[in-house]
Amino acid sequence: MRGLTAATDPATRAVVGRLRDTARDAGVTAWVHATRLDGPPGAVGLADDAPVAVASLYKLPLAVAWADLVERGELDPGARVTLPARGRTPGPTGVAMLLDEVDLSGRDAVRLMLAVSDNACGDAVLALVGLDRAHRLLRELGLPGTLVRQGSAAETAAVVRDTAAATPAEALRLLADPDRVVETTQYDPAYASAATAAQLGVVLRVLWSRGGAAHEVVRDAMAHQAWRHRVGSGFPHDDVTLHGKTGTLGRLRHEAAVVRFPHEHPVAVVVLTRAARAERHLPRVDAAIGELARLAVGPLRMPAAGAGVGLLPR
């Protein structure tokens, strides 16, 4: 990779070494990419060109594709989307956890699929965009390897099939069983939605370069992400703005985010991890994601002339 990812100078090698040590100490394999979104070019990376199964992070490039289609006039952001009570994709948050039929706009479905990683809304937005159009748009962005292979319903069905479980809830319990090694095709980038950490950094760069109202909907939804226990834990300051999207499935714990300190250039950071342990709750891994992000962002911090305090610019 260009910039600091080449690790050719001693300072950069030291950062990469600290990233490796942090991942090893937390019991994870990590893929990390950070890049300054404006100002002088700069990047830091650890194995950032390796394809990784991204779990719910597929919703981030999908949201960019949705926003591009809205700005082209191919989708109406206010068009109504009906999510019936029966047959809806299950999940722990948002519409996916509700009991009754829900009617909402396409843009609100996008907001929920990003802010709380709502699986039902993710599938609804995928139906609006369509897999073929999503792939075409990603190819136009120079990201043919960022693959939205399927939505949350198909991912869940694959996990149920792979684990021979009776229900999605049982499948997730099996994946989290610390006494058994339970695998799924959804850990494999050859079968699951996949990207490299560097490609997801490009997705964030594209999103922050777009000036459309629909792209602002996406950025604002990321600002309202419900969780700060991963990347956010590395930046526990009230004046640091964070826009993020997590992805979680079994051993996989990810986040892609944009971090900005007051009066500094924004930095995109992507941390993808696969844990050695399988438990559903691994706070040490979540904290390590924050530390990996902090280490990667640190060398890229730079004052931005004339930058003010507040929400990130695009």
Contents of the next structure:
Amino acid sequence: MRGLTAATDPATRAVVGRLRDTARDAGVTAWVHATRLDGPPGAVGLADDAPVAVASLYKLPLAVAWADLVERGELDPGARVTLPARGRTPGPTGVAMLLDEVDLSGRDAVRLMLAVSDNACGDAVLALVGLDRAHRLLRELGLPGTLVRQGSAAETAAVVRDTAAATPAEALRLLADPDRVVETTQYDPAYASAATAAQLGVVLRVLWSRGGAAHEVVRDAMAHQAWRHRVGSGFPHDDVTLHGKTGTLGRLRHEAAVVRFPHEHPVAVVVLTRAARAERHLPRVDAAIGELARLAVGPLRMPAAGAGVGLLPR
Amino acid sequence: MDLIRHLRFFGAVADARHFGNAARDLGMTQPPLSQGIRRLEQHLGVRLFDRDARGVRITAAGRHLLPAARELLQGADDLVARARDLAVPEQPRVGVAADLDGLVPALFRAPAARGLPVVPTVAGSVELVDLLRDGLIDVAVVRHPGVVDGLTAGPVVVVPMRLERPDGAGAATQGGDLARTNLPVAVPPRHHQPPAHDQLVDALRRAGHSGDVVEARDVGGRQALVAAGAAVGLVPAGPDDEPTPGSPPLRLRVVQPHPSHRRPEIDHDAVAEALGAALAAAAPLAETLGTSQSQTPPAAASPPTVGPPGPRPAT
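What about the form predicted together with the partner chain, after the form predicted on its own?
Full complex below, order starting with the chain above.
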């Protein structure tokens, strides 16, 4: 990755400087990687070889593993999954925030896991795929198993334990206290699901290179992501398609996305941030993620020869 | 020949247009100055000054060479100044955020009172953190929140603030004052610590204030704005002050390099402790909530389930 990312031309080097300035202005530590998915190779990176705790971004490689298993015939995408009201992982969105038992297909669980980062569906898909199989598939792709170290339930349990809180809600309140610095193992790539920004770029490259119907399900779910306040805020253009997956925990705010301008090669962009501020709502940081993505994608934009109506947008 | 020394002669005579006056400016007598100019002219192979009965006039060649000479002299001065900055003093080099207003002198006084004389630096928090990372200072008191990657930071000290009004009626403030204040708040420049600045603006709005602020480079500038009635001030509440209810506090942390990056001849912890004690004394209402010494996570109850632990967070 290093060789691909090493900025050789002055324009790319200047971009790295602007990425640093933007991160400083927003009060975040940032790890950024952008890479063209088609056409001539090209990449921009800021500390993109450093491992970072990725929070819910583990759901992205997990979805790729699920789709690979479906295409190999090892998993049935239509198999029913029952998520009982008690015992499923709680969370702020999707099935995780519902009150009653839910019965849905495996592929719909994947879609909710991606489109609204549903924690209950995330853990259900992890159970379908299995940690061992997920790690084997990641290894085959040359990626570390740490990318999917655990699911959402384990992450939440660790945060509750680290903060000595009574409930997950209280744990998140403690992490957001502006008057003290509260740490958790889930900020640490040695304990949490972790990846470098460049490795998440590889995950997106793999996903965009696969032709299977299950992979299309995954990409389509990412196009339906409910939030456009991070990477999307850097591309406020109705004709630019965005496929994204966010990850959020305490001071961590991430997104991995594919940006596609009409008639241009798609560009994968991964922005991982750790904010100095602890508060849960930091619109300025979300907007900075958009700005970092825009800065990183800019020098990689390139017209796709013959990319007219004939080439289906993915 | 000592070119720099002789170029100084050249510059002095060009400024004074008079050998006697130039010699006086240089703190020397005229004969060696005249000889020096002649030696320089021989060395350069051009005549720099015309001397006649009416005095000294710079030649065309002299005028042409003067800017280059001044540049060399300035470069030499810069080099000496930079070397002086880089010479590492034996005393602890302590940085204090310029945003601390009236607390700054007390913070520097405290270590000295404990027999720990320090070399002071006052700057924005972001700059102090850069200086710490570059090994150019040893300990700093910075505003929280801010990025302190790669450094060891102490607990957050929360200093209550009071509103300072143009009429000086700061102490006798009452609840809801911030909400009723139509004036902007005089604050340090945002670039001193962007996340702390943004947090302050958010807190002002939360308290019912417009969130309008005026950035002033230093304490004097902020006091002037308040005195002129153009802004209200937010200053640390002293021992006899009543903090303004709802006013956002000043949050501070004592920051130092990781132990392995410290100068062994300096007792960093003693300095940090003195600074902490000084903060507590200068702002008796300050509170320290919870303790977290560094970016190191608490010990996990269960080991990682996958592969060997990766490297530490990028710092």
